[in-house]
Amino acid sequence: MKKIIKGKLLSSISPLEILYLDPGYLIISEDGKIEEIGKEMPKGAGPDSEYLDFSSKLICPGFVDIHNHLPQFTLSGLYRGNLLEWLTDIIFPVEERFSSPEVAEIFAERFFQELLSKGTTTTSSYVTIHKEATEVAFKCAKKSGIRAFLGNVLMDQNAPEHLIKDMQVLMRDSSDLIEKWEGHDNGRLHYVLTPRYAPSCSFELLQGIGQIAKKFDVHIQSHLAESKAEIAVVMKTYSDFENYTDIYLKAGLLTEKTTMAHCVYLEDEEIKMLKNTGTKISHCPSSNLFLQSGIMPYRKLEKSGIPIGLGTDVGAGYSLSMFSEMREAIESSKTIHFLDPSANYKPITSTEAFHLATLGGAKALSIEDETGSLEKGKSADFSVIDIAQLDVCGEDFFSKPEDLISKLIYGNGENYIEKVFVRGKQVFNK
C-alpha cells in the first residue's frame, strides 16, 4: 500500500540552500521509494493509500552517521586524557569483552535503537575483531530495520593480545562476512573493511586488506591524522614511508569508496593524496574536542573538494545525537575565528551542519542517490519532529527553514523526535 505524507518538509539541497515545503506531501511506493513530492496533495496515490497527518510537525530526511563505535556508546562521557591514553584504559577492556556473543547482542541491539531515536537512519560502524560479535551486529542491525555499513575491526600488531588476529584469519574472516553480508536486503546492509589505524596493523595487513576491498569492490573505514601523539607513533612504526597518508595510499587503501576520521593534521600533500584518489572525510567534532586532539581545519578541507560528513565516534563523543554534533562543528570551527581572527575564517552555518549529518554524509558513503535528502526517487528514510515543543509560546518565532535548523542544533532537536522511518516504514516510535 502506498503512504501520503503530510507535514512541514525540510531538506538539504546543498550546503547554502534549504527546501522547505510548509505544508508538504510525499507519496511513497509500496517498496519505501518516494514518487513524488509537492507542495499540494498529491493526486497519483489512489484511494487505497494510507494517509498520515503530521500537519504540525517537521519531516526531515534521516541522518547519516559516517564514523561511530558500536561498542563504545555506553562509555561517553569517560574521560583518561588523550586518544592513546584513553584506548588503552577504557576501550580495549570493553571490546575484549565482546569475545562473549551474548554481549555483542546486548551492546548492538541498543545502539541500533539509541541510533535510531536519534533521527539516524544510515551508520557506518566499526564493530570489534570478532568475527561472531560483528555477525551479530548485522543480525541486530538487520532485525532493527536500520541502514547500515559494519565492519570487524582488523588488527594483528600493537594491541592486547585478546584483540588481534593472525594476517590470513583476518583476511578469511572478511571474505566470509563480505559474501554473506555486503549488500544484503537490497542494499540495506554493507559489510566495510576497517582496519582500525596503521600502528596496529602491519603493511602487509594494509596491503591485503586493499586487496580485499578491490576484489569485492567493498567500502574501507579508518582513522587518519587525529591527533599529534598519533601521528608520532605512526612514523615511527612506519618510519620509511612519506607521511601518515602515504601509509594508506601505498597499501591500496585510499579509494572512492573509502572514509577516513578526524583528518585533524594533515599535510598539503596528503590533502592532495585524499582529494586525487576520491576519498572522504569524516568530521567528528566532539570527539576531537573531548580527547584534546586538536579542531579539524573544516574550510581548508572543504575548499579543496573533498566530499566531508559528520560522525559522532562515540564513546570518544559526548552522544548518538547528530544534533549534538551538528552544535559542535558549528562551535568548534567558531574557535578557529576567535584564535586567529586576521584569517577572516567563516564559521559553519547551521545550514552547513545541516547538510554535513544528511546529504553531505551520504555523498561520503557514496550513497547520496539512495538517500540523504527529501528527493523522488529516493529511499523514505525520515524523521517526524513536534517542532512545537521549541516554541512553547506559540509565537512562530523559526518560521523560517534557517531558523528552524539552528534552534533544533542547540534546542537539544533529538527530544522531539517521535517517529522514524526507513523505506518508508516507521522503525521507531517514540
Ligand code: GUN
Given for the second form:
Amino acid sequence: MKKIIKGKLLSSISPLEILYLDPGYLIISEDGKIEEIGKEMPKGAGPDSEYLDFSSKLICPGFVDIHNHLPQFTLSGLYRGNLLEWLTDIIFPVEERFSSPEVAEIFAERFFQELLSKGTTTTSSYVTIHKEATEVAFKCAKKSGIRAFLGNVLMDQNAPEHLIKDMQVLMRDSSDLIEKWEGHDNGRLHYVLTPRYAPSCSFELLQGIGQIAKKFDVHIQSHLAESKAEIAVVMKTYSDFENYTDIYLKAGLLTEKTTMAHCVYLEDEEIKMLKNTGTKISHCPSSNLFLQSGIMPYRKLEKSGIPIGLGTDVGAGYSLSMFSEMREAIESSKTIHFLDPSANYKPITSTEAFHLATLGGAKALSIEDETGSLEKGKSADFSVIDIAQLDVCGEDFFSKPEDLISKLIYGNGENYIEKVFVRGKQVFNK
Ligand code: GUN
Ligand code: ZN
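What would the structure be for the form predicted in complex with ligand GUN, rather than the form predicted alone?
Below, the chain from earlier opens the complete complex, with every other chain and molecule after it.
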C-alpha cells in the first residue's frame, strides 16, 4: 500500500540551501520510493493509501554516518591518552572478544538499534578481523532494516597475535564476504574493504586489497593522517614513500569508492592525490578532539573540491548521534579561528553541518541517487522528530529552518526522534 506523509519537510539541497515545506507532503510507493513531494495534498495518492499525519512534526532525511566502529561503541568515552595508546589499551582487547560470534551478535543487535534510534539510516562500519563476526553483523543489519556498508578489519602486522591473519586468508575472507553480501537486498547492504590503516598492513596486503577492490568494484575505507604520532610510525614503517597518502595511492587503494577518515595532517601534495583519484573524506571531529589528534582544516579540504561526509568514529567519537557530531564539527571549526584570527576562518554553519550529515555523506559514499535527501525517486529514508517539545511556549520560535536545525544540533535533537523509516518501512518506534 502507498503511504501519504504530512509533516514539516526539511532537506538539504546543497551546503548553502535548505528545502523546507510546512506543511509538506510525501507520497511513498509500495516499494519504498518517494513518488511525489510537494506543498499540496498530492493527487496521485488514491483512496487506498495509508495516511500518516505528522503535521506538528519534522520529517528529516535519515542521517548517513560514514565512519564508525561496531565493536567499539560500548567503550566510547574511555580515555587513555592518544590514538596509539588507546588502540592498545582499550580497543584491541575488545576486538579480540569478537572471536565469539555470540559476543558479536549481542554487540551488533544493540549497535544497529542505537544507530536507528538516533535517526541514522545509513552506516559505514568497521567490524573486526573475524569473518564470522562480520557475517553476524551483516545478518543483524539485514534484520534491523538499516542501510549498511560493513567490512572485516584487515590487518597482517603490528597488532596483537589474535588480531592479525595471513594475507591469503584475509583475501579469501574478503572474497567470500563480497560474494555473499555485496549489494544484498537490492543494494541495502554492501561489503567494504577495510584495511585498518597503513601501520597494521604490509604493502603486499594493501596491494592485494587494491586488486580485490578493482576486480569486484567494491568500496574501501581506511584511516589517514589522524595524528602526528601515527604519521611518525607510518613514515618509519614505510620510509620509501613520499608521504602517508602515497602508500595508499601506490597500492591502488585511492578510488572513487574510497573514504579516508580524519585527514587532519595532509600536505598539499596529498590533497591533490585524493582529489585526482576521486577519494572522499570522512570528517570525524569528535574523535579528533577526544584523542587529542588535532582539528581537520575543513575549509582547505572543502576548497580543494574533495567530497566530505561526517563520521562519528565511535568509539573514539563518544556518541552515535549525528546531531552531536554536527555540533562538534561546528565548534571545532570555530577554534581554528582562535588559533589564527588573521586567517579570517569562517566556521561551519548549521546548514552546512546538516548537509554533511545527510546529502554530503550520501555523496561521499556515492549513494546520493538512493538516499540522503527528500527527493522524488529516492528511497524514503527519514525520521519523524517531535519538535513541539523544543518550543514549550508554543510560540513558534523555530519557524526558520536554519534556526530549527541549530536548535536540534545544540539541544540533543536525537532525544526527540519518534519514528524512523527506511525504504518507507518503519524500522524504529520510540
Ligand atoms: N586508526 C587505526 N585504527 C583506528 C581506530 O580504531 N580508531 C581510530 N580513531 N583511528 C584508528
Ligand atoms: Zn575510525
